[in-house]
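Only one chain is included here, represented as structure tokens and corresponding to the form predicted on its own.
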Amino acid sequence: MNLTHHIPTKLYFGPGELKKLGSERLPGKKALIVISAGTSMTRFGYLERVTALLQQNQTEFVVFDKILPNPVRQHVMEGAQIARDTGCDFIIGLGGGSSIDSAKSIAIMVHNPGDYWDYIHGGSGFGLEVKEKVLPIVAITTTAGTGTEADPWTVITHEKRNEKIGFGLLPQTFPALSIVDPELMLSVPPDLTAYQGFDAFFHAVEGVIANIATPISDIYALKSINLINTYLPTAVKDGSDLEARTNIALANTLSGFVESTSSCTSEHSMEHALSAFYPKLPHGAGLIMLSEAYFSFFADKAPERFILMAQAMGKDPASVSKAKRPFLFVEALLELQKKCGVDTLKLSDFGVKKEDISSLSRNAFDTMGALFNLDPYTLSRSEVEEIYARAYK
């Protein structure tokens, strides 16, 4: 067996770590900060801790405080033409996802000329290389949902051509350093704990079942698939409780270092076409509803990595008849989505109209078409319109 491990980020993980950015040696003088559209970052106070600290650390700052739930390409490029009018020499995302999944992008883009889809591959990307400097990253994220800390990987939506493609530079897109500080996560409400808990969550459930896998990888997943079947409810039903949080992210950074390790799977294909054509539809819940047809269908297309999966998820194998076996893994599923509070999504409910399947089934391949790949079974066109159908409510 080959493999490689490179996660070149320093990572600072725990309860009150965020001081750390007061004293830690941080990658440039001058920082673009990336926040959200909304409220949360100023609301709870986490934008005045980060420049009061910045400020101790004797580094100046800027703010960008534009990007949206699913991040778009003209933000990317406007945020990149601001740390360049300004002389920013480093990028911070402070936020969710979205923000750091921006904050990368930029970083792509201080230097490198032209639009920032002319280096997208997929879609109608040009998939040019990307020549010039990368700014450095620091992440600070307050949620657990996508791991983005930990992994290269940033995701952003071409807005006038409904193509939401992952991009990422191998190692210049990890974060240089990143803080992952369970105390500001405590603000996150129910539903978006859940939404961003399950993100995690298949990050992780796709890794173990794509082709890629490896020995280090599944340790990861499978402690991840763990944590999060433990501590999500609990984090759900009270916010406040800090040991639950603490897992939650914990599992969260694990299934971003899954993600550099292993892949996901064309679940991710087939949620981000959803989210492209539907942009106020959360991420994690698009999965949450695409996830009993998706996993249902391939269970028995590798049933020793499905029992792997469910016993990380407390189900014992000898209790069931051989066939069954991988199943019990959607069985676990399905039990958790409702002690969350999730059983009851439904596409409909987000304005996705069942004739739309085609569309979104063209649009899962030609903009994520290198996620089919690492399938542990190749889908036809028409399998992943069977699963797309099966999935809507």
Contents of the next structure:
Number of protein chains: 2
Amino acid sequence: MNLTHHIPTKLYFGPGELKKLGSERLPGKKALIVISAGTSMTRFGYLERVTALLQQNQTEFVVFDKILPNPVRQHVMEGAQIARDTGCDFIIGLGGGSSIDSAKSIAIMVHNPGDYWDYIHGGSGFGLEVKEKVLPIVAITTTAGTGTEADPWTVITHEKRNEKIGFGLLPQTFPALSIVDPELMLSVPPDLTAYQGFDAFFHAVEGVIANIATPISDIYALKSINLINTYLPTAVKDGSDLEARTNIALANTLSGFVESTSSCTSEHSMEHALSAFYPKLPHGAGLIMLSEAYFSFFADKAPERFILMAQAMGKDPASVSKAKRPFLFVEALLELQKKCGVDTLKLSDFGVKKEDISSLSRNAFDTMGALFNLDPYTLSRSEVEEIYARAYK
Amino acid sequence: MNLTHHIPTKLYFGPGELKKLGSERLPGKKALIVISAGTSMTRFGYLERVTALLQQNQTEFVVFDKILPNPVRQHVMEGAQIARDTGCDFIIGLGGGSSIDSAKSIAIMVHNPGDYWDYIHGGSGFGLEVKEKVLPIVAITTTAGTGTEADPWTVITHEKRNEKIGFGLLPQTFPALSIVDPELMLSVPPDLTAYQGFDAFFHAVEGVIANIATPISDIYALKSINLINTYLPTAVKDGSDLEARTNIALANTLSGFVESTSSCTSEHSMEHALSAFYPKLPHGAGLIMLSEAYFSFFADKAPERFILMAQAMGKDPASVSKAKRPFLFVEALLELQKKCGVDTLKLSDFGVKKEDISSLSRNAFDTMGALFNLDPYTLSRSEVEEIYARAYK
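May I ask for the structure of the form predicted in complex with another copy of the chain now, the form predicted on its own having been displayed?
Below, the chain from earlier opens the complete complex, with every other chain and molecule after it.
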């Protein structure tokens, strides 16, 4: 049993914690605040609160507000240029995973030469080493889905190449400071609450079945699975329930710890292919639509792992025959999907075509092939196509 | 539910991990290696292996080998002087908690003026602010007891004042790098294995009952309790069992995480008083001798907490009446003590006298009074004396 544990982020968690931004020692004097191109950060007053707290903390800022739901390389390059031009010395990501991941990638590109894709491993990336300083990052989350506030990962899409690839090999892309204030999540609508909650759920689940799971990643993951199973239906039904929001936010942060200590598996490669081809497909929805087929395939290939997860979701292994025990997890997963109103999602409704399957499978291997090596069983290309086909409705 | 999570240490864990010292980027060019005054670091070849790996890593070093089992202020000051005189820019603690804690305190005193006790909160300390640079710390553990490799705490005794006080308010006293290699623990004799294992156990247990426990500290603590209950008897009986050693080492590191996210309670204040008065009394043994009386007193004052811990130790709450459920933890604790051969320890055998109780109680409040505020129930002075009296044999 050998493992590395390194999660250097200082993390403030809980209702009201945003106020810490006004007094905490920040890692720079001038921030580039990275937010989405949508209106929610201004409409709900989050940007105004953040800028007021920065002023209170004698910190200057510049706002960059172009980030798309599936964030793209081009905006990373633009944001880095603005940070350089305006002399920003740290980057704040305010919003969901897209804004925070963009903040991380911008932080890399402010002082490193060339194109962001030069540093990407996989796809058409050159895999160059990041040699220059990465600016410190502050993450302020307004959704509970990616766990990016608690891990070094950033997922960006190359807008011209159908490549959506994660990057997180540097300790510097851990946020120096993260603030997770569930009060900022009360405004997330039900469908996104469900998609994002399931994204966090699958980070934990994949982290349990990954062949690099450790006893420490397991405790983070099983707690996250338990909390999401308990609280996600309430958070979806009544978005104003602060207790449910807080527990889902905690689960999401724990899933970030899982990302930092174990890994996603090929389910994420397969979903990234879907959302690289169909950028309007929400990542969490893609995972949900793949999940029954994907986890049914793996259940009897890592039975003890699946039984642990079924137990974390309240299932009693002794209630069924030995062969059926790992499949209790799939049963619990489908029940949770139903309770959250996402059991009827169909890939065809998002424009996915059955004839895409071969290209999707190729893309999954080409861009995020490394994750297939972390699966508990090594999938062949045809098995990946089979999982896509079974998931297709 | 509000919490802060900040454990910046990079931690390599597992059999054989010591070799990372030869290739990892270290936080300085010249190390003061802090080891005990005993012979074990040379006898078992650990010091030689460490210095060879440092040489391989182009790093200079100076050895300081004076640390006592209950480490003292005077050696902190001496070590800091040597580090200054020889131009060391980081400190390696190699050994048990005493050496690593001394390394932390030395790291503070190399560039901060005055006496170490000037910075101590509690007792006769002045509680001054640490304003100058704290040197980076590398922890290499050869025992599993204090968890200091995974927390910011250092416990030092003032050799002239009967004061044994913990200090850990600075993020800089988290080791920058910790290496936990259970192969270095195979040489620990049975009695110390038990004492140290129980120290880690009580860090977890106190962290569960502390009134600042959080869902994250709970997952670290309950896993630690479970591992110690499962593996400590084997590690004590057969010190060469690497699987048992590895699991106890992991439990110990998790208990360090508990120290970083929750807190000890007054059991530690009460034990520090004992070992301040009787420096030859091993800290873990002191805790063991207090534990039955201490936890019996608290069991029905935080029943849900005690039931969680009993479950982590394999007890079934449904097997007894509701009133008895929290006491299942005390039952499991006594069973574990018996399995580890430490159920017959007596305070009187270590020289403690019944008439000390009043002074011990005063010392516990005077030096580590803050922990009493973190108990699930506020003890009076006479209740503390009552617990000492019940523990006295």
